[in-house]
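Next comes just one chain, in structure tokens: the form predicted alone.
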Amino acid sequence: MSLSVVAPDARALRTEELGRELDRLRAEIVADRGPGDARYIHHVIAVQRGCEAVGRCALAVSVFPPAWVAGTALLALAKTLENMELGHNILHGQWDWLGDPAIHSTTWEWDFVTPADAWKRTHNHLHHTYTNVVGRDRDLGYTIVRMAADQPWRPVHLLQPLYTALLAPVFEWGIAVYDLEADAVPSGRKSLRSLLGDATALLRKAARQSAKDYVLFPFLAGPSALPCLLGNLTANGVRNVWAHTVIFCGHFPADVRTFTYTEEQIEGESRGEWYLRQIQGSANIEGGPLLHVLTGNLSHQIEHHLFPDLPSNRYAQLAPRVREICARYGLPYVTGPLWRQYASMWGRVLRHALP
């Protein structure tokens, strides 16, 4: 029976016993994790750090034309790889067990332009806290998409086809800006004073990220500079346009709910039914394991949103088992090829940029 059909009362103790069954889900993969989990996560840094040398090595002669499309493909697929299934599965920490400092979350900064440090504030904090309700996780539209009719509708959203499409090849940096939270500002979660020292250090790290790709590399190709400095620029636009494409899949297909809890609500949410909401609030993309590890395995993202801080690899074994269990308590489990997804969530960006 459907945790939805059943009485109050029982429904309670539905969800409980669900957050159990998940809790016992999680201890199992943690039990079980060892020397194969490592040497995934080391393979994956070899291979990326190997495209990214050898893409660099090959836009230094990018002058050739055949250089130039094979050193942007590979350093777009290490940034992929940087950004996807390393940076943002090790900056939730799912690796700090193996106590390695240099594949830690509080050691690794990104090839990004946002500061890890800021990303994990509104990301991990925000976002995972309060996933898809209103008001409370700003990642729902990122303050500039309304993707929910609880959302206020302003004219301004009229144009949010068009700027959500524009956000695309350069979102690292709307999500720098995004990070810096000055919309917290007016109402007081956050001090000036604490905004001002977020955007220093963006600054910083937005400095040194353009001065390598766009000054170091090129100046070091030489006669190959204008072409290398291109290759770079289409290689962040690539990684960009995917990171967005994934991201955006993730939790806006039209199936996802959204949710319009009190405070008090919010703050006497038990962990069944904070597990109840992540299922609820994410959705997943099929396909092959290539697909997966170009996602950072955010394709499973309801397993992702379950258990943020358990090694991404084990999604993919996860996957089933959550489906078994959703089935089980007759919960809807949104998933579809990404080609679905994507034309789902683009739905939902028209839709309800109209009142």
Second form
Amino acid sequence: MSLSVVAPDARALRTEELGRELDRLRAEIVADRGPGDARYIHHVIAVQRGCEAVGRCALAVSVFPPAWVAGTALLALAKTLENMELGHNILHGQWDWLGDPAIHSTTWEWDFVTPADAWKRTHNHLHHTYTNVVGRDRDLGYTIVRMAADQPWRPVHLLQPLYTALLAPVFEWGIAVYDLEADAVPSGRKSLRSLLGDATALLRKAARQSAKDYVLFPFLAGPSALPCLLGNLTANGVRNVWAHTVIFCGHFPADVRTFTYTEEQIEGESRGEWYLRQIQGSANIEGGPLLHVLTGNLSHQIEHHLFPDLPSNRYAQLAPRVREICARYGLPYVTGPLWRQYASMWGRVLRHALP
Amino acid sequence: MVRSFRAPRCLPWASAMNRLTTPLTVDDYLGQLDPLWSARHPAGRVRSVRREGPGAATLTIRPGRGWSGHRAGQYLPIGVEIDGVHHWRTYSITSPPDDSDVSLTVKARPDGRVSPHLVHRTPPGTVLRLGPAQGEFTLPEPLPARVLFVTAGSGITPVMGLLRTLARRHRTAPDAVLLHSAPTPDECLFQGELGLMAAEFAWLKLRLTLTRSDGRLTPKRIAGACPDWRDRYAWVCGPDGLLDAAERQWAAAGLRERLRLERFRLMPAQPTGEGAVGGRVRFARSGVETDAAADTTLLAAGEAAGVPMPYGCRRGLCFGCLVPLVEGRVRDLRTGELRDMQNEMIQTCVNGAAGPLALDL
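Can you give me the structure for the form predicted in complex with the partner chain, which would complement the form predicted alone we have just seen?
Expanding to the full complex; the earlier chain stays at the top.
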């Protein structure tokens, strides 16, 4: 029996039961966290830093083509791990329970142009609270892409297949500009002063990031300067395209629901209702363990949205149980291989380009 | 105030290299090879663990690059990894500042999690995270001519750091009286060393009180054992009862500024069942205090009391409301889970008070 066809009272009861069941699942994992999880995150950090160091060394002698290929591949891998499995998850507070100031949401800074603080606000707060709520979740199309029928259509959306494609290789810059929330200034939700403050912080970070990848390392590479610069550009580009792919596949395949904002429904929603919205507003990607690590376990987007603060290495273990719960409650559990989710996401970009 | 989460320190030679590793630092890479090479997240390695009578031990720690030294009488926050989780506690440093190693003397509390681990289950070679040394229970410069130390139980530990430092000065050390109390001779930390010091150094007078047979150190006893206490600068460390009595005694004599107290911030024992208790919440930096009901979030309690609280989603998701817990215990209102780690960052939007507590805000 699907939740949408039962009578309202029974539905509310079922929703609360769903909430309690998911709360118990969460408590179970929290109680079970231990040395194995700590080892996991320490390993990922060691592998990431190792790949980055070796990759940078290889790019220092990248006039030699095999060194260019190996260096670029390792650097792209390092940057992907750094953003997805480390940065995103640590900034969610998933590892705060370790009590280790070196792996903590308040001290972590990532290799991405947008400063961690700005991102925590737009992502952890706005996106995770108002997942797929039209007009509230700015991640629903990142303010420029129309992803739902109830978002107003404007002629500029005719071009959205083009600019969505162009956004992918420079995704980190798109996110950085988006995190400034300049669109919130005219509406009064953000002051001009705080916009200027955020812009200064962004410029400072972006300058350091760009100097590292596009000036200092190529300069140190001497005769390999040009291939090193190209290697760094390629690694950042590959990481950006990959991040764009994973993130767009997490919320925009065709079967993912969007929601309309009403004060009493969204602000007053119970824990069960909130869980329900997270399940319906997210989509998973099927694949092997390597795919999961490379996506920062965002291939388990549904589990991540239900439990954004549980360590990412636990999502694979949670997935079959969440899926079973969804089946029992007649809830959709949108999942599929990467190619299908990707095609489906593009279908949606194309469809909503038109009124 | 104790803060274990602090901004990274940057050594001049490393700042150019750090441009290449931004947003990380060179330290973060060195720390992968050996945690002691990290200056950003200071660590130390235990070199030896020496028994100090039943249930106590002295840990000698070789600090790594990040160590910025200490003054005698200060205490040190250390992060001890147990089952993958770092637990942060503070202990008085008992070694003089010019030693290359740092020593801490730890007494195992029967109901504790960290102190028994340090005393009984910490082999040499263990790596501990180190915070910066803190505290004002230190010796002034220039030294006063006459000093008095009053200690009870493990309150001797910071004073031991002071005495060992004075012993290095030997001839220029001030005239010192130590009134120490312990339940029995067996439970008197450093008894042998104190005896030797008193025998060797004419400037040190030692009076030991055994509380099991003689009763506690009271203002009357202090005055009796050290008749010129009014003329001395005093350092007092031990349980709250002793500190409160000393504070009254010195204040009544109009000599409060001659007295330095060191309060060990022991966690008050709280019921751990479902019957949440709420409690008095102190905002340590703003000085505001308020009562929080058991089912009220600390965020709501703080806002009601007019404290500007950091906040985000108000649902426990975004970690925008993290604040360090200075002391006391909180309860996760979603799960009932209790937390009492000193300096731990807690989410005020989903935690309530489980007894009196203080937040660094």
